[in-house]
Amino acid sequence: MAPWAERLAGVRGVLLDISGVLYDSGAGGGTAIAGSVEAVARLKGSRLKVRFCTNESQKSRAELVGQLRRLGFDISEREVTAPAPAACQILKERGLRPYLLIHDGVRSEFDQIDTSNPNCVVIADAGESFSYQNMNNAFQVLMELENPVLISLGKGRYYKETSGLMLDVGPYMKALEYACGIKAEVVGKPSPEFFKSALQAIGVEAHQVVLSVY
């Protein structure tokens, strides 16, 4: 195997996932994964450009960053690429008014979005808000549209908390896809556009980065 210096030749940046890579979420703010705080500090002290990429959709970027800083991470909100702001940009550009099937913790990210008379659905990791009634409301909105649009903040099957594995948005997204006979537009990992936006933020090309994701 080639030495690390040789293998990293030409690498200018690092894209880091957050949940499952830097910390495990859970009660009391979660816990940092052993060595992750120190690893981030070393990366940020190097010549490499660092960008944090997350599919977190139960917290706003401000809340997530605050939580990570309390765990000891050197991170700022401007260094984080997250799906909610990206989705808001899409909604504004396309004149879409969403029915929001999302967690209350991320609702503030959509404060500037018109949600009257919905002409699309945005689904995220809604947690306890994944009730039958809310899922059915989303289903009804989509079925009433001539050209239904379903935007999903990620499509993960599950994620890890300190208490164990938790269902993610993917299974609920798939339920609406199946019921409505449509295909969701995924904003977040693993969408290529999501990673392209992260690369643009740090000014590097795809072949110049190392990616660490859960």
The other form holds:
Number of protein chains: 2
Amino acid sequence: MAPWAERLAGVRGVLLDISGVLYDSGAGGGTAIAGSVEAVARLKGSRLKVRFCTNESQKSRAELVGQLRRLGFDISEREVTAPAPAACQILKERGLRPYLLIHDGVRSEFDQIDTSNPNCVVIADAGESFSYQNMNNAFQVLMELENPVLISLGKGRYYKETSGLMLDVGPYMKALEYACGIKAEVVGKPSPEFFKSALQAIGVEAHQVVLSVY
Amino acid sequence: MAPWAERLAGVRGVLLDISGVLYDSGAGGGTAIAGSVEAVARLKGSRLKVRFCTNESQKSRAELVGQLRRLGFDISEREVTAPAPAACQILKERGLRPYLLIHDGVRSEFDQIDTSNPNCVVIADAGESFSYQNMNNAFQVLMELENPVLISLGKGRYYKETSGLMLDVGPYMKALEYACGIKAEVVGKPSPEFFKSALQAIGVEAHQVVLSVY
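Follow the form predicted on its own with the form predicted together with another copy of the chain, if you could.
To see the whole picture, the full complex is given below, headed by that same chain.
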């Protein structure tokens, strides 16, 4: 067997990133990256288990999947591991009530979360909602807590839109970390827990998976 | 001589910070900190040389001094060391044309600076002007440069307004540093060059000065 074939012999699953791997986001729903629609179709027609694993935090899974389906991708909501639902689980487990510094597009993922009298901050790729006023609100919430908790959905530096490079959540996470002298908890790539939950969803072990991430 | 008197015996000058030491900024011009108007008057009536040394970067020196005079302070523009004029000198010396991520109140300090076709970014306490759009503009300018230069007027984490704590320039400097993988050059406190230029202005050596900073 050729070395690469030997290496692939034990592979049972594939984790696919979405933004930058399947498509470039942007105005009008973004554009599929050449060959990716076909690649997903072939993978899903093979013996391999496929899981979509994204740090997309501007949109709900429903919105994201709708957009991808319109671009021709064979994908459903229950095949997607995304940081917002993972964060909701943490919030519930720890009794945390967040101030949400997030994009309106992802707000529906937090519908079941109590946001009254906040005792933590959740920050995501908020785009235009990263106003000074909103950042200052998040900062003031953190400064009033005895043990400030900042949960960041990913820590990406920037991403590519069809119109150019755009600041992601990471720089704003760093801004709040510096302002408050704290360290954020990152939910999403590259956190090992996040990848583990994606693997669990398809019942595949870490050594049996191939990763395609941006 | 008592130990403190012995220590003060060689003192020839005083560097006074402004925001948080002389006054708290805020709506309607802010408020003088109790006793500070009198303290400045007494210092200026003594044998000591007095220099005001501020990281204020939302206002021009003219505006700042006007505000302080209205609060009763004996202060003139030529007694103030501030980061914007220091930055202008650096820009001229190095042929840098900045994209200015600054507050409109301080823009007049950069009147003589060429800002066409930017080859660096100057960031200051921009307040509400720290919009996502403006931050992304600065980010894109930096990412297009072979040797990105980011000059930050101070690196304060936050300051106190009469209405509460406000994010200062430092967190936004950190955001751009992280996004671009670069290190900013800080002009203003706590840079040694900045303190040196304040001392030079009153002809006093570092070991002969008392500092009152926030």
